[in-house]
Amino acid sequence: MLRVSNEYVRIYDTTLRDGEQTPGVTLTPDDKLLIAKELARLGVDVIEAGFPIISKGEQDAIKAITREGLNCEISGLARCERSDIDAAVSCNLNYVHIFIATSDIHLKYKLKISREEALRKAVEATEYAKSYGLKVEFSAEDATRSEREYLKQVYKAVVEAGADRLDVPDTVGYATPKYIYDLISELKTINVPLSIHCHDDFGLAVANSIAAIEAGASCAHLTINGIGERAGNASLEEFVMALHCLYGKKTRINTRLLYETSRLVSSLTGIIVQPNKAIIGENAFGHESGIHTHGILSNPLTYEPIDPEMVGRKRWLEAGKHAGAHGIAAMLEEYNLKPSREETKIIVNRIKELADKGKKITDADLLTIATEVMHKSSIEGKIKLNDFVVTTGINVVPTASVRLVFDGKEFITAETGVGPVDAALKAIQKVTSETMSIKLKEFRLEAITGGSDALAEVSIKVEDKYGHIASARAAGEDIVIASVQAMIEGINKVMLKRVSDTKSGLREYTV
């Protein structure tokens, strides 16, 4: 039986601090400001804007965020050092997240100080921050591996010194939900608001965070897409949707903005979201199996626990060896194609034959098969490629210039990229950016013959701002040309889905 409660849970987002500690991720001040604005729009209660002491660029980013006047609290991280707290104050922060390690392994091998010294530093730092009038949230780093009585001693001491909130970090993701529940139950007797901060080393970060809320914590530290050091942090979108749908708890989060926020963070950090990730993964609302698609088409609740639009998504179907007649018919209807029962059977068999050979079936493949079986002419695309030129080389920035016809008008545009393919695809996206906001979801390249003149096959998947997804494939000896052809084909298929939506009177969901 699910526990139901109307209690409100605070969301402390640390994407810009702990999330940026993901290996390989470095955000510019402009990037951080853009994400902060989106997080405020999403409805988080607190944005941990960064770690002020680490660099001038970090301080510039935090100052820009504090100047923005966002409708949420802004905090900064600080060690138990006066210089860290001074740096936070210089960034115009009025909320500081102070931390020091309390586990014996950290004290002995990292800080090389005694328990007594760590306690003294924690108290002095809290008092120093309070002397500035700052709101203080105190974290005992590696709390879940700290000796329990000593941990409580530290927490009680910093509360007496003026700490407003306490945070309990599971720094190396070592705890279990039961351990977290028992720990929070014991700590809540200190009688100040408790937060939980979990890492995902054993894949338990969200479960542990929920256990903390059940035990009496009132806030969770989270990141968009679950990014963070090592295996990452507790995922904001998973935690929030579990609270809303499974536990009857409330947050300020506008869940319809979750996917849009996820895409922005993924784009700016360069960290791709795994396809099978809950809520915001590409496959979270994708269906291929004939049994599943039949159920979904009859009643979405058969195989979807929530409506995709709750999180800013659209469901999508894919053709493949597991596909059935109902799913294929529904996919073709998106393109205003309505084959007879006999034609559908032939189309399904052709798809299975192709899939049995190890081929991934794209939307373009499906339409080609369907138009052949139905004896229809191939579907004309709205975008046509007239010409394109790329330049690349050593000490040369790869640049592409494309000439496209879009809705009867010719467009010429140029873009740079990390390579000729990237530049060419960005140039094509630029032409459609205002009307469609096309995002490249997937790019795969395979050599299907040997030698330096190998025939290459490019498969792509694209998505527009309304959540329509389409896939396409092209092959040729020139990788750039094949990539451009696949991209044009994919965009045309997305546009056909949009036209079909409009004709059928379906409301397009915009975020």
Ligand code: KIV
Given for the second form:
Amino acid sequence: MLRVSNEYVRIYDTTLRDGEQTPGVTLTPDDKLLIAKELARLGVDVIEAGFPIISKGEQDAIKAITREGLNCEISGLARCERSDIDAAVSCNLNYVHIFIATSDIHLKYKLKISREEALRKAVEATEYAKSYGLKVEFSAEDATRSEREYLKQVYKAVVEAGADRLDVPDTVGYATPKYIYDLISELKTINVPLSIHCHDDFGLAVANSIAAIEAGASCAHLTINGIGERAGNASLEEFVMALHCLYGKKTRINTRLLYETSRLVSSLTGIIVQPNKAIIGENAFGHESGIHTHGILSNPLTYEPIDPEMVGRKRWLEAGKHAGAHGIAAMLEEYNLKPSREETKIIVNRIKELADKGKKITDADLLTIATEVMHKSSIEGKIKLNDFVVTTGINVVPTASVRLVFDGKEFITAETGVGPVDAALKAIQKVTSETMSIKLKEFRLEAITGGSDALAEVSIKVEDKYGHIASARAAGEDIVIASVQAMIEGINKVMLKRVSDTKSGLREYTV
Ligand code: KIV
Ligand code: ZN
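Next up, the form predicted together with 3-methyl-2-oxobutanoic acid (KIV), please; the one we just looked at was the form predicted on its own.
Full assembly next; the chain just shown is listed first.
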């Protein structure tokens, strides 16, 4: 049932702190600053910029973020230790998130202190932070596994000591929505604003965060892409969209920037978003089956709960085993190809035959089949690769130089990379992203046969700035050459889509 409230739910983003605690992730101060700027643009209310005590690099990053004068509050994490609070102050923070564990398991095995001592530390730390005039948000770590009366005693004591907000962490993702609802309802009587901080160990982080808001919490701690320790934190994009669309509540988030922000965080952290992730996953607005594409084409709401543009995305259709005539005709129309009914039938059958053999059908495959069936000459690409050279080895930085011709103009460029494929694709992208705003979106490499002379198959997806996506594939013994060929093929296909896009008047290039 849709309940409408005019209040803004406060978004406390902890991508740069809890998100950075994802195993294998370390962000440089420059990366952190870039993400912070993007988060501010997105419209979060608070950025938890880091944990100041942990390193000099962390402090440099937080200082750079506080210096930037972003249009949101900036906080930092601190244990209940004077040194942690001093470190926060030295980073020019005026907002600290202080925490101490309150569950018996943490007190006994981690902190090795009594409940009384933890209470005393929490109060002293709050008073110390307040003596600097800091805004204090206090977290009882592992709150959901803490004995209820003791938890309330700690929360009440820190509020008396001056804490401005209380946060309720479900540190190991152990709670259920009902449990969170009841807990928040009980804590609300303390009469300070409450935040919720959920982890996703049982996949309930977003549901639990929403239950907290329903019970009266005013803020949620979230991360972009749901990154964080173990299974991660509640994901910002899922929480925000569910809140807006299903609960009728508001936040200050500009939802159209969600996908862009997700991509930036994914590329800087190196944490890939699973394809079927809600809102920001590759497949969230992709359709393959005939029944679905048919429905989508007559009214997208048949198989999409929201317009993808709401979150800065475009829907895409893919040819495959479940394809139907309507979907295939619509896909070909994107390339300005209009097969007859009979031709469409043959194209669909050829696609199904290929898919039955386990083949994934790329845009390039679809066009090859369609032009054959329609007796058209194959479509010439706008970009031609004249030559490329790659050097690699031990103690050598892999470097590639390419010579491309686009619209009669020659482009020569060189790039380095982590390996020869990376260097070659970066060199091509250097030209295409500057001149055509086309970027590599997906890259997959598979060995088809065994042995050192194995046949490798490279599949890629590229995207232009208008959200046109095209896929292509190439196979060969040399993975660098196959990668380059697939890339050029994909770029040519996406260019064709752009040229044919009459709806948005994007006739920048003519074929
Ligand atoms: O999950 C957690 O308990 C935390 C605390 C530091 C609040 O991240
Ligand atoms: Zn956490």
